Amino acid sequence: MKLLTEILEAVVLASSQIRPDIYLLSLEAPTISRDARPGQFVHIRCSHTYDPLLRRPLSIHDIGSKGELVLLFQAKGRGTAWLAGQQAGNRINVLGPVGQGFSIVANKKVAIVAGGLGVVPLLFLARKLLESDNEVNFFLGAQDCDKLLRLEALRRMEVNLFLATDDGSAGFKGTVTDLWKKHLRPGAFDWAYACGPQAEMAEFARLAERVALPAEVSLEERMACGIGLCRGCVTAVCDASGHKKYENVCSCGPVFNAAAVCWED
């Protein structure tokens, strides 16, 4: 089935922060929460006029038991400062469901590696995973325990959850990665979904091909149009031959086969 995308002015339900930087903002946008799947992002105008011209791209991170849309950012510019800004009532212009979302695979033993603000595109995945019967082992790591995201949202669901901080103030101390391959092995897991920064994601695909693991990975570019027209947000991929080619982020990511990203590029 097709998924469409379509622009709205979404109402503010609610707006949080729930650090210095990190806002999680709740929009009634029914059509979008209905047709969004996991990995999809929505385009957002930070302004009520054009300026900044360029809208910001957020991952859908949760879709809400009444169907909200829920977005966590961080504010960090202009555009998502004026965002973090809105309060409920207010009525945002938003573009969505855009791109292409993680694979749902059902009935089996999966692995989802979260780094930092990777868990972003992630809780929504972990939520659909368990509705299709999956063993969910979900790994999220942060540079130190007040940055682990989302925390009490993991564990109020049926989640495996294994913890990674950098200075071991929570969990493991290592990176998020260097703790799932403490637990991988071949035949650990059916399938394997990650984001975060790049070096931990080039590290997770690295694992995962070594036994064989399909995996999943959502990328990060900066986007200008959102729909693949302007070719601003390229990222390199090889096929099965080892073919190198550029693909837009945006409308044919922004998840990918971690095997096929160039990761060297």
Contents of the next structure:
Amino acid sequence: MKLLTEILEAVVLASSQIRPDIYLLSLEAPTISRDARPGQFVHIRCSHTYDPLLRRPLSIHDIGSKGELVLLFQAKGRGTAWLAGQQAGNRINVLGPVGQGFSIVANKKVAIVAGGLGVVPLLFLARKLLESDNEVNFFLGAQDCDKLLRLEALRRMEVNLFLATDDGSAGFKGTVTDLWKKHLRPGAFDWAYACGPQAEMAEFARLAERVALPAEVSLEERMACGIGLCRGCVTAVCDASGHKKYENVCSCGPVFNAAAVCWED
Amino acid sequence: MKLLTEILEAVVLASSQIRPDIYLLSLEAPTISRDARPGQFVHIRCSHTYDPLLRRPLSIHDIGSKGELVLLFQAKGRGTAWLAGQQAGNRINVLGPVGQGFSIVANKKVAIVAGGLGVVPLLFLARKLLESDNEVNFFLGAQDCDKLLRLEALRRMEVNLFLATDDGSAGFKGTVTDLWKKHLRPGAFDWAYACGPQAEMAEFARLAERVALPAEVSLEERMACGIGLCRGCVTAVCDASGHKKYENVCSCGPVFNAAAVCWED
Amino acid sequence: MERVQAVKGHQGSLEVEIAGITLQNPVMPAAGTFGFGEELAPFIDLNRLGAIVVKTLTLHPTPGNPPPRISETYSGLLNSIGLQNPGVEKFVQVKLPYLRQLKPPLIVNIAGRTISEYAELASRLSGEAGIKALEVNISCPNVKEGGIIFGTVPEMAAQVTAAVKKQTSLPVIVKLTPNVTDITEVAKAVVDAGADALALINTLRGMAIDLETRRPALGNIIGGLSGPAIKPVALYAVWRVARAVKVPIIGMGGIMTAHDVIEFMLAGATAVAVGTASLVNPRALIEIIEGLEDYVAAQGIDDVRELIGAVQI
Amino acid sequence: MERVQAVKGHQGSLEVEIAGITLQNPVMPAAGTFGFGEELAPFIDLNRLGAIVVKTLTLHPTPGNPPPRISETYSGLLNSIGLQNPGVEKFVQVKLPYLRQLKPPLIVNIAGRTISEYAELASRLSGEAGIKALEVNISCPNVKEGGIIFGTVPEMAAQVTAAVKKQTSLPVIVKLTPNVTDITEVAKAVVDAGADALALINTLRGMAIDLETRRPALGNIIGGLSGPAIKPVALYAVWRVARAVKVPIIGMGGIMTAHDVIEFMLAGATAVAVGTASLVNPRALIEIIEGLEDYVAAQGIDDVRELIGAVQI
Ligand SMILES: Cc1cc2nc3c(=O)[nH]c(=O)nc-3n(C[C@H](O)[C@H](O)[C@H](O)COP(=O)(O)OP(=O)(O)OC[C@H]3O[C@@H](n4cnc5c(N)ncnc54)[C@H](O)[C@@H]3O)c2cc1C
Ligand SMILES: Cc1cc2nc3c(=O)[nH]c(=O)nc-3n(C[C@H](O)[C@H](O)[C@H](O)COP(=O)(O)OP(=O)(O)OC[C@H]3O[C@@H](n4cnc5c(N)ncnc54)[C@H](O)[C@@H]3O)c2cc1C
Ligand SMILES: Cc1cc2nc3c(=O)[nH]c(=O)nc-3n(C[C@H](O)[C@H](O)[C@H](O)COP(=O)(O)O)c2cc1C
Ligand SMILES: Cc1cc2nc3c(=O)[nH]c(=O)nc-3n(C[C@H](O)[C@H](O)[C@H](O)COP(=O)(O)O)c2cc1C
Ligand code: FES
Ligand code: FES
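Having seen the form predicted alone, the form predicted in complex with the partner chain:
In what comes next, the whole complex appears, and the chain from above leads the way.
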């Protein structure tokens, strides 16, 4: 994959604030759009000076109908605040696509479990899985109905959509993993994918393992380079024999086999 | 003066690039415009983060007809590059007015000697000196005719304008101090003001002293606070007895009695 | 960005104590970035500060170093002021009357070229009403004699401290340099010699070169680095020293916001000083105090002292 | 912004020499920010570098520290990687074949927990074709055993150096820490013990606290600070050491642009290493080399070595 990664000055095509702290950003980044696979991310400079210094990793949320690269992010700190301030016409330094994406299976029954911002890489994944003739069951959860992101976009896609909210303001009352659990009988799915809060992904992994369901998760870790130079972004993974070692989230991930991740850390 | 200094978020009214590296910037900063005196400066944050960290001092170039604060600056480094990128509508953190300005005499024959960017504080000075019924002789010099700044504006003012260029492409061929020297007979002027390259101001001071002409110069020194807290911006001045000491350019200056400055440093 | 919404009604105490002196809040200026107070008075209400700390005084007037004295670095500031000050006598006559009538406790920072100069300064100032503590600067990187030399050798640091203690009944705060292999050794030495509190860190030694002239950017060749750039180094020093000694610590180095203050307190500081931030924003001290008020309110903290050393390891 | 217009036709030499090794230009990666080379190959032509420097190797595979290992600071980066590496054997088998076929001289960085581990590493690597020099890391702040301990005590630094020299005929570069009271003492000690060149600086000790969790931002509690924030400290160290010893110096610490390189050379560095910059911009090394080409061309410099130590005092 690495040879496809580029650094480019992407032009902002559009930026919109879809929630008080959530932004949808379209960029013209043709090489990235062409090569991107679901689960991969882009690594973005959020300053023209040295403060903030490091790039910020953002998952590839979608590739638009005109080939635009679509990002969905929360304005959290200094870097994303800068990004939220960028307007159409500005240029942004983007490195990507980076990382190992999700496995794209074909002709299968798949479950996608998205908690909160976890929907970001999973929308693009759903699109690609539909293209490969899978039956896509999309479980979307959030704290309340206002925080269910990209509901309209998902409704326009050919997915079976299941909703969960912590406060019951939409769909099932509880976490998205609890909702998924209710649908999880042996054989119900051939493959499962998740992204979301650490605790929910751990639960997801445990549930999938119980029914021997192949499952993948997208992890987050603080990053510097994003391309495997520094070993700053590791997570503990266990090999088959339970032997623990640190692997780069940026270059070996961010998507990992759920069964391999050491969740207790 | 200090009680008049304010910190405000000034709105950019207009910004224009008048030479490849020279910008004219108008700001809405009513309190500063109201209190500003020629020779004073404003101290500007040139970042929303900590890099660049320090404010940048820029002289008050003019107060426009609608009370707008007008700055004229060269895009030199990281701070002024940021400032050059600001557009109408943006807000800029400005501290000012700061420093001791020029003495505003009345009913006198005055000489103003401006080398290169030295014109910046002197245009506003000329305006105020005209208001106090002085005869203003404005000597403007630069490397070549393209670098003579604000020529049109000066021509519209009731000053006697004398031009000098190093290459002779406009006016006198030579430095502006050489040109001024030609007009400098005892009694020709009652008062003189200068701003420009260090060497030209030293020569200006020497010439003025020879004919016992009261003379003031505006100095530049690297600054941190701009308000006398840190003693970072000192220049060496000599008292009457030749005793040398360091004085703050920001709070004791930037305008100094030309005779008091220790030029050799 | 850094301001947290205040929870209505809740008002946690910001009071802390340093060497027997009660501060209404833990935020004070760092020596040398506050002039002698008057310069900031047009911008902030000095009576809201936790304490007042003035520029280092020497026995005799000190002219300071040749310019340039300032060089901006990435998120940092190099300075080589060289302790320019009017000397202790002029301070007492001209500056002290103003400072004395301010409400926050006044801390006077001193530096000598010799141990006996430190002692003389301490004895001269002890007699003056209105001074609540002495801060002993053994850490200035910008002077040739004294200054940092005393701060790098534990035995000398201890000697200076003992000599000052002997001459004064005022609480003595010793200000340490980070430019040492093990700051806890110096810290322990000065505490054993009687220091009532520690202030850290002074600036890091640094240098810059002006490419146009190919000369050092500072007239003094080398200078001291301050500002956000050094915050991680300062926080580490505070954390180390807080675990090594029992006296209270005034933490400083790159504090720009209330959040930075909380980090320093969690690391073990009882109070903090704000330096470079005031040079960038004359209102920084007050904005930081307000940020702190908002933080304790929002977090429901009754007493800011809960935060001291509370980092979870 | 930093690129200078090249003067047509003029082409100054960028060649420098470190410990008998000729470098086509003075710019190399800093250990630990370059992986084992392959990771950067998609972005830059590794054959254009002055030298190749790989991540510190230890005798046995080292798992490294628990995450988080990275924390951004103002213009800086705190890391606590903890020397994660596959160990010397796996390096020789898996990584060396690729590195060997690159044109720039290969410098291998090593660290031991004991002096004899350093010696063993040196002897193990000396036999391998394609290695042109060893860089001895006695300055890592992120490991409990070895690392920085050897770098802060001049006698121990000398012992490590002597032990390595004894086991190898390769040139030995010793990498120094800035976390000492007087870096020239360590520099002189290792030069006396046979070091052929010095590399400085490694990271500054630092810390950050995550306010949300009230825990240290790094799994290892403390880390090493790098990046533009530390440049003034690094430049000062290079300047001091260059005046204290006669061996060539590889300068590093916060170099982001060709202008930074020139500052380091003026301060006394013969070559430089670029670390954090590559993490921010994978093309940084090449952009810096090109910037240097432009600079010498624009300034009409025939030989970049003219710049070494040429700061005007
Ligand atoms: C592979 C990957 C993909 C991601 N995709 C998205 C996405 O599509 N949308 C989205 O909103 N967020 C995403 N995140 C999280 C996002 O990167 C952080 O929220 C962002 O970096 C915060 O930067 P800041 O400047 O706003 O915060 P600051 O607090 O200023 O950040 C300071 C430092 O911490 C790091 N950091 C802070 N929070 C996180 C975090 N949760 N994960 C990793 N590093 C962090 C920053 O990168 C920076 O180095 C992703 C993270 C990873 C690792
Ligand atoms: C009282 C005063 C009034 C000034 N008025 C004007 C004006 O009206 N128009 C104008 O174009 N310039 C003026 N200058 C110079 C202007 O402040 C500098 O050109 C500017 O600060 C450069 O910043 P930078 O970010 O572009 O350069 P950088 O190279 O990034 O600056 C780095 C540091 O050096 C300082 N610095 C760089 N050059 C100078 C300089 N010549 N004088 C003082 N500090 C410097 C900067 O403030 C900053 O701290 C004035 C300077 C002073 C002291
Ligand atoms: C311009 C300047 C002048 C300083 N002068 C003094 C001084 O006179 N005495 C002293 O003890 N420290 C002095 N310092 C150090 C500060 O008090 C403080 O320890 C250091 O700057 C770190 O804090 P900061 O990063 O908040 O500035 C000075 C710092 C600066 C920037
Ligand atoms: C992520 C990271 C990992 C590092 N790993 C090593 C290492 O393994 N060995 C070593 O000698 N130095 C290591 N260093 C230090 C760098 O080689 C260099 O000395 C330091 O970062 C200063 O340079 P910079 O500011 O250009 O990064 C590391 C630095 C960083 C940022
Ligand atoms: S972020 Fe550098 S290796 Fe992953
Ligand atoms: S810039 Fe601080 S005193 Fe002048």
